[in-house]
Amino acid sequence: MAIIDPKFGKKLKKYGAYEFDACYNCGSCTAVCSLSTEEDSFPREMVRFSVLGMKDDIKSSLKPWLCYYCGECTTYCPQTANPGELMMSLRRWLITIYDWTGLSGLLYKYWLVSLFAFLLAAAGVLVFGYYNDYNLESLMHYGHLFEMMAIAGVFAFILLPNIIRMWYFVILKPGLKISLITYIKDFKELLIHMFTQKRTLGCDDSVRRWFEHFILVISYLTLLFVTVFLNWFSTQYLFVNILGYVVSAVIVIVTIDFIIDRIRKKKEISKFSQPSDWLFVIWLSLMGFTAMAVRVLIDTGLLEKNVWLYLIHLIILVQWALIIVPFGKWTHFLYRSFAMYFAKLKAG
């Protein structure tokens, strides 16, 4: 017998959804929803258990990232409950239940913590810098230093257990009986979606959406590659330089095109911003135009007389890294994949 719970409604609105309690339970949004099936219908039994605050449910169901925010839910809702955006939320309050460590929660719900957050990490930098005399050669070496530990610790410590929870409470508890075959047989599932996101071209009118966000996401793990394991900041090779030059790029103008939307409103999935959403695309914008900026430095000799310039694109680095990958929003892009890949399990 599930118990009713009022008061999750309420936590709820701090992830940003507000409307939802006034569903009426009329199942439009599942069946404008290109992306809902037969086997999986939602969001209204997202939004059903959101107001009844049935959290083991939520917590077990994959719904929430099979969803990919077209937002016509929200735009045919007849009571204006927003699912979209509940959705969106309950994917938030989701990344806050995945993560052990209880950071996200607090990030997400307090926006003191995150800026006292972003500020440590820039205090920490500057205190690093000043140890180092703003030495930019000492710099660059602990910087490309920090960046490998940093991805290192953060998949080992924080994401790669938040994964495991996150199979724990869709896999593991509710009882679901998986053999080994089926994992490794399906394991493509999770690369396929992880470097595609192919599932957006589910929605109605997404071609564009999809092509931006996939071009954001390999330009972005390009980057990553170029600058930590090719080490673009040091690279003699021009072909290394190049595409460091255009992948930082597409990720600046991507994400200012983002950016644009979210101040627009235009369109359902950007008008409903919660910090989270502004700190992921303007941090992103500014890594690529940062590392850009520095790599410019470097190749006009100007670098040396800027140490300021790497200061900067190491706050941001670091911000990154340590705060917006585990904890925030970069998080949906691991979680989305596997929840296809669990998807995939579950179906059998």
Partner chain sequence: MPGNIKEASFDALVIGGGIAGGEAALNLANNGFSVLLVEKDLSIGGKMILLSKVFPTLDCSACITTPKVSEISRHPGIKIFTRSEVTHIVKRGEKLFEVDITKKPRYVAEEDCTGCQLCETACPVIVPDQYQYDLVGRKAAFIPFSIASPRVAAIDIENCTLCGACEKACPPQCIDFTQKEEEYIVRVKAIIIATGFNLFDPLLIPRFGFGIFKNVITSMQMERQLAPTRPFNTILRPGDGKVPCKIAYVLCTGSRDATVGNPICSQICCMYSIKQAQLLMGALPMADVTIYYINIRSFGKGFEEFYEQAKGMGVNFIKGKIGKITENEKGDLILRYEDINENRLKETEHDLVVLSVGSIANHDAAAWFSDGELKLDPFNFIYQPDSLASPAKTSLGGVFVAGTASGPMDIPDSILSAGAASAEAISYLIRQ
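We have the form predicted in complex with its partner chain; now please give the form predicted on its own.
Just the single chain follows, nothing else.
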């Protein structure tokens, strides 16, 4: 028997949803959605679950993650119930459900908490710099060490447990029996969607969106590899330096294009941006820009006299690694990929 929470709709509005309860179940959104089938009323089912407060059904569903927010459902909704933004809000809410720390919910719902977290991270870096006498060699050494520790720590203690919680809600709790062989055989589905973002191509007018997401993911992962594993700021290898410059530039260009879209608000996906959406693209852009600027000063021999620039880069890096990656919109990249994998497992 489904448990209904009559206050769920009000709670969901804190994650960006609004007016979704104006839906009168006409089915226009389902008629235009490319994900809708005879078996799946998409996204209307999620709208009804949200209006009725059927949280357990939403927790066990992958549908919010299968949606890439093309905006067609919102465009053709006669009641302006914004089903596309509801799906986005459900994804934010699900992130807080998966997150065992509870911090995602605080950061999504209260912008002052986000502000405090960002200021605390910045203060921590500045204090660290002060106690190291702003020595560039020391700062860069510990900065590189932080990158390696942050990747391992955030994944092991936050993201991995959260993925396991997602698996529990979607696979284990509903009582699905899936063999180990199936998990292994379908694992390629996770890698395909993680690295290609090909599901975006299922939306109308999606080639540009897919290409931007694709090169952004590849560039971000490449920059991560170059800076962390190849130690871009310390290496003298020409190929590594050029590669670092190229992927940093791509990240800046693509994220600026995303920012412009959000400012113009001409597309449905860009009309209702929440603070977490802005933080994601702005901080990723700053990551690419400051990394490139630091490397330019290294190559010109000017970084020693401009330690402040490396401190700014380190502040942005710490905020990104400790706030946005484990608790912000970055996790969409991870959960979407696993959602495609779990959907394949469920389909048998």
